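So this first bit is one chain, no partners, the form predicted on its own, shown in structure tokens.
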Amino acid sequence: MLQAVTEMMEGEGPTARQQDVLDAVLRLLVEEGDRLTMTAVARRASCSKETLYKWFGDRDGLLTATVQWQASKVRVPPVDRKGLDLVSLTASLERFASDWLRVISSDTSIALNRVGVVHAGSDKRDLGAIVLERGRFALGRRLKPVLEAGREAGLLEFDDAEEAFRTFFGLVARDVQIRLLLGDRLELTAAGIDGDAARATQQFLALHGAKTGPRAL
């Protein structure tokens, strides 16, 4: 059932009814964390159990597509790889970076993520694995096509995508992750968010940035 609500989520996506259910599904979590229940959900999103169960499986399956839905979020502009140029790859990267520090902010973020912490260092390895393989490791496969687009236009120099995502990644995320799990309440207006995004992919650019121009189409 697993693999069903992966292909649903990374097909046509999720029904306006069934983004209702995913976006209860967050509140709840920041409500009431690990203790979220399918009862709790169908009161919730104003569904039947049965409901939940045909679109979702179980409360893995519900928790997977959430994760999914959660980092749907975070956009990744196509490129034109045969007219790929410097403007539209920092475009790429800086709307990615924005997107994705907006949504590890966002207090359903927060939650998530920390349930899945607590997961992760218990036996309930669920939730943990899921955010894990939906969240970072799905936006990963998603940046990496941009990041090698980039390499093949002539505008970025690499050897491994996975490093050269790891390094942007980082630049993006700094503290700020680890310091609103640990309750720090960063003050992230929309014009810091897009200036930490600008600020971090510039610094990517300086370190894999072609030294010798773009490559001749």
Second form
Number of protein chains: 2
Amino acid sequence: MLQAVTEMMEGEGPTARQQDVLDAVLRLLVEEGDRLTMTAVARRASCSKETLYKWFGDRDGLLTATVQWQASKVRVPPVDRKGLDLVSLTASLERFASDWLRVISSDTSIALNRVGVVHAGSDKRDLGAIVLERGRFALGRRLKPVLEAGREAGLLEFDDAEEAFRTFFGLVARDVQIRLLLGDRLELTAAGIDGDAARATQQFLALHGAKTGPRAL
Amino acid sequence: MLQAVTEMMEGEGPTARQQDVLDAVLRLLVEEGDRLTMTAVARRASCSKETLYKWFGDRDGLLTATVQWQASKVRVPPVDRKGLDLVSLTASLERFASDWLRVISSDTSIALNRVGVVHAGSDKRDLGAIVLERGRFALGRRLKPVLEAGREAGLLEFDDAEEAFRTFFGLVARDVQIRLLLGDRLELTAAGIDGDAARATQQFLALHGAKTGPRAL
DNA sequence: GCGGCGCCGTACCGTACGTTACGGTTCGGC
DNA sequence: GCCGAACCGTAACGTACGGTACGGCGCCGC
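Structure of the form predicted together with the DNA (previous: the form predicted on its own):
Next comes the full complex, and the chain you just saw is listed first.
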């Protein structure tokens, strides 16, 4: 059973068939929450429980592989730092904000975060750490270069990029994530998300934008 | 069994003995998370399982009563609106912010929010709704009169008190709540909390403070 | 063509836990 | 002092589910 886990842990990602299984888990996770059973997974994925245990070791291994599989599907568009001006910086920030709002309000993200929270409450802290790493911290790693480029271009002012990012995070997410996790029906339309992203960006610029002469806002 | 639930649902709160039981559940919830068992509760509270079922109906009823019991323990200090100036408004906001940070970073709050999240993921949405109502929304109801008093006193500017509150919420909480829920070890010292509260308050005033002449910030 | 391997479907096992039942004890009212 | 109600401690029941074992089948290399 140990080499089964190893089989997934290191080396190249899951095979095509395994990806199908993990996608089935993902769908089931959205529908059923963390009370999905191994039997239900096997039925949905049209595979045997024996295969599940052979491939993923145990239930936790299956969930861990699922979280990592979903995380690996999110690709990071690189940011070009050349020709940065206030317009392009604003556009970048707004794009980050709306992307992020779309992610955290998606059924998949909510289900995955719920699983992470549940596991963080028990002994198995792994899943919570993974979700955190692939969510909140990954966003920070993506955004901080943008912020620093903005600072170098004289468009932003802040001491600590981490603190600046956390402010941006708070302005964007506000109470959305906790409300969704706690089951609040919070219908976010595309227009609403874009509007929120623009508002958060303007607020962030008001706090950390370079003060060249009288404030533009 | 139905009248057992009713026994707790309506009318006056739990008896002293029942409060002892609920406090035991609370402690157990902090230690064990949502995988506490009825047997463990009975043992910890030195009561019989029969009594638990008689008083609370079933496991969900016990958890619901616990969440409401904890919520009822938080008392709301009223806000005096007379003689409001920038100093007292700032102090009020900072106090709200530091209180809130202290609450959401407490073991009890984390455990309760975890329970709410897991229940929101299953069919039983009740607990999530209760936590949300007694947490996020209760804070909003407490803070909005302060904001509106500040606006009436000419100290704040905003169109929608709800939106202004959400901004304040985001500036205060930032990524703290989600990180704690996902198991991140986030040591918040008293000094750190007060500093964060002051920072969030200043940022909020920078965004929504009345612009009397050139900006003070 | 055939032997072995990987996988499917399913039956099975052990256990943990929610829920119920019951005997024994305390306590308030008469 | 006695009765009944409430409650404690514990044993017992039923079930759901994680994990395992096994028979059958298609596929790939030889």
